[in-house]
Amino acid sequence: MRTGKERQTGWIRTGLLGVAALCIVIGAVRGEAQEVLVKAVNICLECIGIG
């Protein structure tokens, strides 16, 4: 049986996981994943001297 502190920690973890998942979904819907990919490609190309 879990104590009150362990139960509270479980709710906090679940809440934070839910908020993180919601933020990921909102970012994906807004197209921010594509923007991050474009920036990563540009940085990578600059590092090897092409961009």
Partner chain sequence: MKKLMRNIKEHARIWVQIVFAAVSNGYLYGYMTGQIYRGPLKAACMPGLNCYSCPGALGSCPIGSLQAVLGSRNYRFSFYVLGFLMLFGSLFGRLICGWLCPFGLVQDLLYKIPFFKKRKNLPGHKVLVWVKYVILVVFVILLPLLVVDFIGQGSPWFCKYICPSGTLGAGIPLLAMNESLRDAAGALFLWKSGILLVLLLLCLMVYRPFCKYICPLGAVYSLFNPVAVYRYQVDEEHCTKCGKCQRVCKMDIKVWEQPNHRECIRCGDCIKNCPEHAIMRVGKTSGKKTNSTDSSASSDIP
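Mind sharing the form predicted in complex with its partner chain? What's above is the form predicted alone.
Shown below: the chain alone.
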């Protein structure tokens, strides 16, 4: 049988997962996924130490 604390943890986790899914969708709609894609498909000169 789950204790009160375990139930509370479960609710927090469910809430976080729900917010996570919502954030991904909102971000994708806003165009952030495209921003990430544009950055990621070009060699990041800062990341490789060129600057």
